[in-house]
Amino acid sequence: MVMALTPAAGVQGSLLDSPVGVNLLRPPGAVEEELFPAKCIRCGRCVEVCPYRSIVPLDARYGVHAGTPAVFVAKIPCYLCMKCVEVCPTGTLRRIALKETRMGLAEIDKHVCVTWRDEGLCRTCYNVCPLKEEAIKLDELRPYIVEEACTGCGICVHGCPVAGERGRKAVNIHPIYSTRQGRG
């Protein structure tokens, strides 16, 4: 059984804007958010396939953009299989290479991170990250986001011990959804 994603407590808006926000993204491949609810069938194949389960169908609440497929990567992240977009009927997930995938931009809160703060050592970001020494580097001891190669699987988010305000993270994934904002 697949289960939905439901919105945040506090959550307002209308039921046509978009639920893309911080640590909520859509898969790997993902058309421009203003294009995804009109071209996307709901059609589930990349829920189904998704073998993390990082994929989800989000609710009714979400109003137009209920069924279509979305990752709240501090939940489970996008392991970046890129099976999602190997199914999709629509080519509303298109087919790209994974290190062309931009799902969103991490960025690392130097008020919240430890390292940041010079309050403890955490390197875990850094370690988890699947594209280490290209998508993050350390300066020094201190792990810095590389933009031209993040993908914005939420891996880091996800496995980031440290919690801020709002249950966001020391490291945050920022959706990029647009390729009027030179990704996408």
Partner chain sequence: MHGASGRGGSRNYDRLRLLVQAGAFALLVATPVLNAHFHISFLQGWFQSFSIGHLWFVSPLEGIESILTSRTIYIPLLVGMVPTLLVALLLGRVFCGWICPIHFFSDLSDRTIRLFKGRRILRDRLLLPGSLLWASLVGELLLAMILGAPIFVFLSPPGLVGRELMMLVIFHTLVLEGVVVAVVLAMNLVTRRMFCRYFCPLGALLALIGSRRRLTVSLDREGCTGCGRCGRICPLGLDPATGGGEDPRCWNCGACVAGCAQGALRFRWSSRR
Second form
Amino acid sequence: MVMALTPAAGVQGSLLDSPVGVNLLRPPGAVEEELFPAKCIRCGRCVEVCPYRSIVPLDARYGVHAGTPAVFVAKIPCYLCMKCVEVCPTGTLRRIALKETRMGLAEIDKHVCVTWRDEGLCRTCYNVCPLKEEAIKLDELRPYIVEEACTGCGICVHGCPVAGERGRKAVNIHPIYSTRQGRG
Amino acid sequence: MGLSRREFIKRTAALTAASCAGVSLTLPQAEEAQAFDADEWVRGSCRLCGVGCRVELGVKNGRPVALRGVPDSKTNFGYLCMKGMLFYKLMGHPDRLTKPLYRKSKKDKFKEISWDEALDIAAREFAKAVKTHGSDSVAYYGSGQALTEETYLFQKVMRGGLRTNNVEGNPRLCMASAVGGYLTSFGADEPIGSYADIEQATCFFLIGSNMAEAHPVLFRRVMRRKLDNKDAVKVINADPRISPTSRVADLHLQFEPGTDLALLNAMAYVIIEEGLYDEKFIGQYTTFRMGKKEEVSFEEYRSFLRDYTPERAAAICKGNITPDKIRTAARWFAKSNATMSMWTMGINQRKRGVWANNLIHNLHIITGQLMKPGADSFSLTGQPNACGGVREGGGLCHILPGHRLVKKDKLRHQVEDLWGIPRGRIPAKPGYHTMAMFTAVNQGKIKAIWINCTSPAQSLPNADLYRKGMAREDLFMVVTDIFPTKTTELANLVLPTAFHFEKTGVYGCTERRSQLTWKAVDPPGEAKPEVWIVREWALRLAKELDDPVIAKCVAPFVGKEEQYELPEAIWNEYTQKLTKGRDNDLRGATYRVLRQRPDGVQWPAPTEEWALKGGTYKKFVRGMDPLADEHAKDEKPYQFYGPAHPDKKLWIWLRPHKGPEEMPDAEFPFYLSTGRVIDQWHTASMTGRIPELMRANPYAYVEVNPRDAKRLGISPGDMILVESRRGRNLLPAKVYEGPVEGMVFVYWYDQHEDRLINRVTKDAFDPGSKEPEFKICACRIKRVSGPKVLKPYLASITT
Amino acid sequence: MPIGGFVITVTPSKGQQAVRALSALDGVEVYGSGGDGEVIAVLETGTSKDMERLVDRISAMDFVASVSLAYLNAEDEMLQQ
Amino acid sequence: MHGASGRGGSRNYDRLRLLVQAGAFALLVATPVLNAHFHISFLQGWFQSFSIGHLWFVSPLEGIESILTSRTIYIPLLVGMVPTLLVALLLGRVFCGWICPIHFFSDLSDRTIRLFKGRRILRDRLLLPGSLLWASLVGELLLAMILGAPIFVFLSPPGLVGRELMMLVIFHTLVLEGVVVAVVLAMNLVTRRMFCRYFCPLGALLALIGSRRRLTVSLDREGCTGCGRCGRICPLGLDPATGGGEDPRCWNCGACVAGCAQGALRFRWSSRR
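Now that we've seen the form predicted on its own, could you pull up the form predicted together with the partner chain?
Following is the full complex, with the preceding chain placed first.
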């Protein structure tokens, strides 16, 4: 039996389900998804303060999550300026430091990445990573993710020139820390 | 819905196991994204950097659909970088220039005209300039990206037809110092060895080169060599900036910009003082020189070096340099079985670029790290055909095809005879070199200029100054290119040309390797190959000036079909006539042979028989280089027959340390240096139009050392004003442990006026090679605001 | 709770049967298989000892030629100790 | 103490209110412009949470709901609620009366309608029991707790207006939930301030907190002629002549004070109630 490993991103089950999925993340310092929609008062201050317009408020299609902030990293990733965590009045985004940020974990899909497929030499993800040499390192010029250091900011996803299936890239962010289970 | 951590680990476990076993998992993402089924794969070389990767263009229904590498190729082993993999997207790009565009005044808008009108205008304007202001009022400024056939034909028409040596090209900005270095040290241009030395070297000395980004595929070979032989192979990287290249280095020498000459002399000092030199090699093959005619002794060289003890040099170099590091580097260099040096713009774009080249060659000559497999002093070029077209094909003001100097009467007359034009037709005086040419434009001395396949409005240092000249109303400027650039913005006549794989011709890469790219797809609209444009223009010029000699220059090519026959005829004339008896003898590399040999031919290749074996891997070695056998005067294994050294020896130069033209001071306290990022190339007129590449690097930024950033209150993303005595830029900051403290670094591809860094750089140049010192000038930086949302920018044309 | 990624080599002609039998085991998830009889499986057990036992059990199956470990994550267990 | 100074002076409340409302609305527009286009974050947010420099305000309803549904307490949130609670405690629903953009829009549309119809006072077509307001607050809080997610997302029109403005300024688009604002405004056609009267949970909470407020509208019985005009003027349908000015639901907008021909109504500050 062969099973699909990841649920599709952003597929809406019911109006109460978390919208977070592959490459669709919460801003830095977010509390777990179980708490997020309850704690966030949709004041939009994180959206306003974000200088890169990375943070977008979700709309009514996301049910009770309407108005909550999210980052579609393939469109505009988080540049980790950490301004949003400073302004959140409810502690939904906790005041954390850049390196403590865990929006998700990048994963290089070795079956899509041209470097891993041995077809070319691409290092874009490594080059654009704000924690170059910490979160993405090179193993014989092939990029790999250092789980302990990856903030999940998605700059690598945004930069990745290789398109995979269904809007994915050769490197994608999996929001594995977004739930209580994921954090445990 | 997120993936739980456990699921994630399981997934990783499965994928790792699958990749170990070579099993393709049927995971959603693992499905093959692209199954290209091209009708035909056409062979050629990559359009972008100087490495010369072999590529194959997939064509389906007459349209390009993919590019791929071929594993058995000699240069790249099948690897391509993203630029190389994606440049096929430029062939049908909507921004392509497809019709000749003209405007009388630079204030007007362009309007589309026919080729007939365009060529008439170009001929009339050039003829008018020649008639009223003399031959030297016209100029050609070409490119290391033009095909050899194009450069050759342009310079033939300019020199033989219009009687001017005002023939230049952007390689002056990029490797003129390397040419000067090779000629003065070895007596012959171009490296002695080949890429193949990489797999034999046991020590790499990489200086002034961010090879990992500028020559990624070649760097892969260096890295492989290092990682496969971790202990046996040493890598020394010398650069004021920590770059991805430094990653594989065992030793990173981070010095202050402009102190490289002291470092190199200090390494020589250690080698001499510790007796690590090759006495026999020095005795047999070398002489020591203070000047061209001034020979000195070994003892004098030794005492000259006493000014450069590691202690003194470390004090000059600063950064992380210690006397011990210099000693270690020198010992590794001298003691390894085979040492290969590689460098590029960090060395060449210096006020004393030729000297810096000489000093690297010195290290190789005194240690004998030169002729054996794996040992070489190897300059890397930035453009695909700077070596082939411009250096060999006569694309600079002082050289004629086949490495001939303009000022040597005998060589000049040879060329005139071979072309069948009257002696004295080519002026004896070299023309304007690049910086002098654009200064002459500023002064109004040049009335008509033809700029082919390059964008000096962006790539010249101190660009604002020279753009003023290019904007003059009394200058008629023709630009041939495939896309609008910062330079087409200043042109009167813009002519659309065919792109790589849309025309046929030869590129000669860094290792003397000529590779043929065959036309595979049609150019868009009315775009034409340059060779056709020059031929037609020359015929009209002949009429305008009533000069049959101009017609004679293109007579052998008249009537030839322009896609295949015309370039072949030009190539044949160039190789069979002009390279005969020269050190870059290419007579064996006919189109027939080049089509047969997938990886092209390395010169010297005097016969087809030799060329079919691939040509010459290492010059000057008897048994390996047919010319070494031919020129041999004695039984020595190495024969340095280069045309510039009458004594047939290698010259060891005594070159003192000299700093940059402009040093930081109280007003402008920072060094500014510029360079390249892996995904963008040169002025980004091509790579900027590939969405995948532009997304990764939409705009340039300024790299600031974290300690400087802290001192100045600069956070990542803040907008920074970078200002010099010449101009200013406004760039976002990247705080990064890259540049040495007190230095900032900016990528130069960005076309936006706020981020066009050559508005800030300095136009001082090397008095020997005339190559500008792009890499070092003084600037100041100031935080202006927090992060701003910036948009990528590419020049366009309004009609 | 160690998690291991394994390449299990089985007799190619018995690939289908092997995948069915392996999937039926507790703690074994089959992720895919290759044409030459490689089965990619992830084993998840309570302790490392259990993992060893499970590997032994798989090795003992008559269509299995070899079981090789490609990836192991046992950080939970290490944390407990 | 006779504070009212005749007709001319007291009519100013209407103009003053309009000015304050317009100012508050301008701030709502200016904030995203300053933030997104000039990167000045001195002013931030809107009526769910607004900050001036380091001074933070948090709307009590949103704050309470966040605490209830997430069952966590975050001190900065409580601190941010202190100023707003204090204002409500002392002044009652002044937010509704003087700042809320919904009331601003409604006031504007009232003025426009009056301009066309020439009628000084508009009619209410449907009257519901006033206690609905309390029910809607309790209902919303209960529903939020049942769902475990806040409901004000859709039921706090002032917040929605802020969000729509931000979307317009920063992303040049509007979002779906803005429909709620349109519906709320449309309800005015049936009954003036219908939503504010009966359904607004935020208004209900502020009214509840301010039920013993210090600032009220009081009637000078001697001056009152019993003309009933103030009752018709009151947008909430309260009757100041019969103690409506002290009703918890009164939002101290001052329309009745301004509208009383006799000057018999005035704001009163009582030191204790």
